[in-house]
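Listed next as structure tokens is one chain, alone, in the form predicted on its own.
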Amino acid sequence: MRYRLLGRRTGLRVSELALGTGMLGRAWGYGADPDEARRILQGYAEAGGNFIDTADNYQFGESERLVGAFAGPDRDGFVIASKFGRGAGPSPALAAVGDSRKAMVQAVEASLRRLGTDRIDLYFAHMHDGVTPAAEVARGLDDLVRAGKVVYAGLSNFPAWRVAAAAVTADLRGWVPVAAIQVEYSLLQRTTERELLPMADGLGLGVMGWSPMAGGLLTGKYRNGERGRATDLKASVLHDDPARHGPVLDALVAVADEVRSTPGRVAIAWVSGKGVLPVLGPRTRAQLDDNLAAAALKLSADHVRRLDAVSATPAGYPHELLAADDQRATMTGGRWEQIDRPEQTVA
């Protein structure tokens, strides 16, 4: 396992593959039982992994408890990320969900108890709630850092303009910086490239990419009639469109055959190669071991080009307009050289 810095705003060194723990626990009716969860966590640690991602709503809090019980004896050896905003039970009270400061304070205290720790290394607002001002979220996270309950702050599943607003507001007011974002990113979800990834690069944010295998669709197992999240936890798989993902999976299988690997590993390696830190989501130790092998896989430029081409997503406006304008400028020798500037007058 190699390590990388989490963005340009921190000195936090994390393993190149993060362990997502949404499948650790059985409270959702689907996931790993406690013994299998411990085997997954143990296997990840033995491989050199130090970055564990959880959330208060994962398995209605069971995931945090399992992570805390495992990491407790070596707490300082792990970077633990968690999230708030969606509630830790099947029917949370209205005041307990969302991104408000009240919900944030309640959630962090409950997560600390479940994790059995005195601080959360990286704390995310889980999902933009549509109402809480960016400044309230940023200031609330700053308060938690100053109180010693949180070390770094992040935003998950937020529109790019809201992330930028929170980050710039925090910078201007001397609050703890927004250090990282979490986004969905895979060969079947590339709209992230329109605004979120360029924004993160411009601001120096670390980027964690969840569902790099699109909920298992990119493993190819469903073609063989196997079961998994797409069949047993359908709400968690967002891109189950065979007409669209068929050509992508065909190309993925072909590349996997050429590099003597598996489609799932290639999918993870593709995400990693884009500078995004993949968040694995295994339900079994066998799945984890297969996923971890992606760390040793390097795709050639031709392989990346082929996967990029088959999975390409329209850039949309204004990116397509700007690209066309750049092309016209190149053909005419540069747009600025073609402009007649009026003479400036001095008042």
Ligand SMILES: NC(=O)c1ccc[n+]([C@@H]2O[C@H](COP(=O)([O-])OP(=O)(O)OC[C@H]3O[C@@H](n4cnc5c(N)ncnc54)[C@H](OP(=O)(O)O)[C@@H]3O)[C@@H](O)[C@H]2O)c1
Given for the second form:
Amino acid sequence: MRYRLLGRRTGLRVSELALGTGMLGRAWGYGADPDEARRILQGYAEAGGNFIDTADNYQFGESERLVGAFAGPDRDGFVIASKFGRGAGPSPALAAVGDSRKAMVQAVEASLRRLGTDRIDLYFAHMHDGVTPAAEVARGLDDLVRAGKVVYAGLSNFPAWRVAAAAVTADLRGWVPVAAIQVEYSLLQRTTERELLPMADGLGLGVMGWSPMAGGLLTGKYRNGERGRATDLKASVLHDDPARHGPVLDALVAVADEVRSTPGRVAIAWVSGKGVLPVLGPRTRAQLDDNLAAAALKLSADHVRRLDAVSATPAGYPHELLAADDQRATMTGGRWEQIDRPEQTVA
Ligand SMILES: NC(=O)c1ccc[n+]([C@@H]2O[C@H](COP(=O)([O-])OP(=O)(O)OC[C@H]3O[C@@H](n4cnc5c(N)ncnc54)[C@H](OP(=O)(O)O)[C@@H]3O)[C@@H](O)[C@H]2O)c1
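Could you output the structure for the form predicted together with the ligand, given that the previous block was the form predicted on its own?
Once more the chain from above appears, this time first in line as the rest of the complex follows.
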């Protein structure tokens, strides 16, 4: 396992693959039982993994409890990320959900209790709630850091302009910086490249990418008639357009054959190659071991080019307009980059 800095705004060193724990627990009626969950956490730690992602709502709080129980004896050896805003039960009260300062201060105390720790290393607002002003979220996170309950702050599933507003407001007012974002990113979800990834690059935010295998679709197993989340826990798999999957899976299988690997590992390696830190989501220890092997996989420029081409997503306005103007900007490898302007001659 190698390690990376989480963005350019922190000195936080995290393993190149994060362990997502949405499938640790059985409270959703689907996931790993406590023994299997422990085997997953143990295997990740033995492989050198130090970056664990959880949330208050994962398995209605069971995920945080399992993570806390495992990490407890070596708490300082792990970077634990958690999230608030969704509530920890099947039907949380209205006043307990969302991004408001009230929901935030209640949720952090409950998460600290479940995790059995006195601080959360990286705390995310889980999902933009449509109403809470960016400054309320940023200032609330600032308070939690100053109170010693949280170490770093992040935003997950927020529109780019709202992240930028929160980050710049925090910078100008001397609040704790927004350090990272968490976004969906995979070969089946590349709209993230339109605004979120360039924004994170511009502001120096770390980027964690969830569902790097699109909830398991990119393992290719459903083509073989196997069961999994897409058949048994449908809400956890978002992309159900087989017409789009087909060509992407064909290319993934071809590349996987060429590099003697599996489609799922290639999908994870592709995310990592884009500078986004993949958040794995294994439900079994065997899946974890399979997913971790992606760290050793190096895709050639030709493999990446083929995967980019087959999964290309329209950049939309204004990016397409700007891209057509070769004096202004170009898009390479999924990132918008400035190019040199030709010399301007002033008559
Ligand atoms: N911030 C957010 O809003 C947000 C949202 C979603 C997830 N997340 C985080 O991201 C993590 C990862 O998301 P994800 O679970 O969707 O990631 P993913 O890697 O796209 O999908 C993981 C799923 O694929 C299947 N799988 C994994 N390895 C396999 C293998 N070798 N063979 C066959 N199937 C395999 C398993 O599901 P089955 O075997 O059950 O089919 C597993 O649960 C979550 O745990 C969570 O921490 C965050």
